[in-house]
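Presented as structure tokens, the chain that follows is alone, the form predicted alone.
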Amino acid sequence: MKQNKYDDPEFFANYSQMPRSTGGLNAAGEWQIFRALLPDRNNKKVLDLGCGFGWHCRYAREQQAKFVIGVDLSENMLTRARNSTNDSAIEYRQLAIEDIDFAAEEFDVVISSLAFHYVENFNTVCKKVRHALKPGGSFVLSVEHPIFTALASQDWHHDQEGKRLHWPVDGYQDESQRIARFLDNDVIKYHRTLETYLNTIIDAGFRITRISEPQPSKEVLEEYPEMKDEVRRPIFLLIAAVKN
């Protein structure tokens, strides 16, 4: 199923007012992680899975990447994307990332940033990336934690005065799609588990060399104290693999 809520125009406008929207990269919780995976883009071809913004793609290019393209099904996405790009070795497609058809071997480096628990065929997303890398290419990721999407609600078990106790984690096991309460709407996630995305980059042709599960930067907490929960439970999986 290819879901595109960011198209409708009272969702988008919630989530333009996200800190990570307006703040950018800095503004992301796990950016610091996420980047200290990346490797090299020095005159490298980089494709971006569910560019939104197009961060990814313009930090790419300010690390002097020869080449970068950002995949996105949301027009509104790629309009702010493009509206936020004065580069032409940036290049940003509309496209659902399970319709990717590149050529074999045409990209050095792949990333997606939260964007895949979105997906329902993770194994053929798995499989295309591999086909469009080059041999040693890099593949890193970040998804929804397990332990976060496991439950629809998403949210922590409160006591009677609101008071956020701890964080519920049941149907685990199940992996399936959730509806998912997400900026005042109904959201489709599928839940894996660690097992099924660790597993299912291995089965496809790669290895993993790191995987990390982030909390907020001391830096991030001083700027965005809301975020001070976020370190009693990971919210972010980040996976770092090669191309066999």
Contents of the next structure:
Number of protein chains: 2
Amino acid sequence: MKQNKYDDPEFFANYSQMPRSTGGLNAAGEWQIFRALLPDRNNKKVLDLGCGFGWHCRYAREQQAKFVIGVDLSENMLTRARNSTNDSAIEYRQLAIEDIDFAAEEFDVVISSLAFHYVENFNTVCKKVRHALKPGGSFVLSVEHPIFTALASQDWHHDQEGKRLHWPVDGYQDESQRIARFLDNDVIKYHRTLETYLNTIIDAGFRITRISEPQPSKEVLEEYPEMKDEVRRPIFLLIAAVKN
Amino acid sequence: MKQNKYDDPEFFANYSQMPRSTGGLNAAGEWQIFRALLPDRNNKKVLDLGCGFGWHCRYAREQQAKFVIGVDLSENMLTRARNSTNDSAIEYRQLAIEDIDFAAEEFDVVISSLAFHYVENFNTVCKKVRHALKPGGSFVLSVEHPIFTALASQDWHHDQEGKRLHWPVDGYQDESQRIARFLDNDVIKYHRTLETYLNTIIDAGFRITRISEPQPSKEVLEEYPEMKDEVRRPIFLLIAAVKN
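Here we have the form predicted alone; I need the corresponding form predicted in complex with a further copy of the same chain.
Below, the chain from earlier opens the complete complex, with every other chain and molecule after it.
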């Protein structure tokens, strides 16, 4: 059974109050970097896996995408996404990412923002993405960084006064489920090594074109000063790849 | 002035007693993985950057390489390397890695084992490697992992009884010199993020074909049980790339 935490009312209420939920893409520390990895969307068909509130789908249309499909398992998320647009060139489908089944070479661009660390079988997803992409098509994704997902606690190591001493890493090579706390809830995440993320993408038939471990920009830091410790360890891993 | 720690007599004496110095490639936890990344060497011209005692050079010749050049800055290392072979198809040159100046397309394979974290300008090295490689030639390298080099202390976080609690990460985005302790000496290393390692290789004109964060094999663990904690955090990063 695929996890569908975003349809838990309490969790969804908490998530809806996060800066990236209320402020959209510009409130996400990594957005400027993610955006720079995206190819030209003009007249392109775009698929967004784990589309959430549909911010990326709407942005793709602002960038003149021809047609956008957003996939998410959460009815709550998709209801909000659907209510946020009346653009007939955006279609939302309620579906687990692992269950996508698109025709071969249907899309020019597949994106996914912070969703794959909830997916158990990354290998299957990469193969399905490759199938759905045209040759030369782009696959741009972000996930929680392996340094961030290694320990289920996902928290700094503090001294007795509560000061952040450093980020702890342990169990790195143990690729399995982690029960992490997120927004006061237990959430199932899947820790994978960097090696696994990159080699799985390569083996599925992609060429890696760019990696990023984003830092918040000066502008983002001024608006969200609580992000200052983000330079002390990477929290996200962004990968851009092109179908061979 | 490029660091030449291996010509410090005390440091060299300590290094010479490490398992990988006395036992060679099979005593290096990552060797089986590194070897699997290497292309066929049969009748190929091979360059080894930071060749040390020449283990990799001699192994390349065992694999029927046509000609091998080993480069190292340390006279101590090269004297030992030269004394370990009378093979006229292996040539050793005393040179800093950054200072190589080979003819275009001179080599089929360039390898480097645990040397580039001592090199300040990785970008220059990647460009020179690309220049020296034939089109389609292979570049296979290992470095200390960014998780391992982030903190200069390069040590576990211990409890009061000396038990290893976890691996600490801090200052990850600060790409600069680290004064690390290695074999009871201060050694200058250069911390780079994963993003920098991979993008620099891509930008120099390579295609990434494989990544590895090796774990010691069962056989290595049986012979060197002190390596058991190596699964708790990655210590090395291995990258295989091909010239575009």
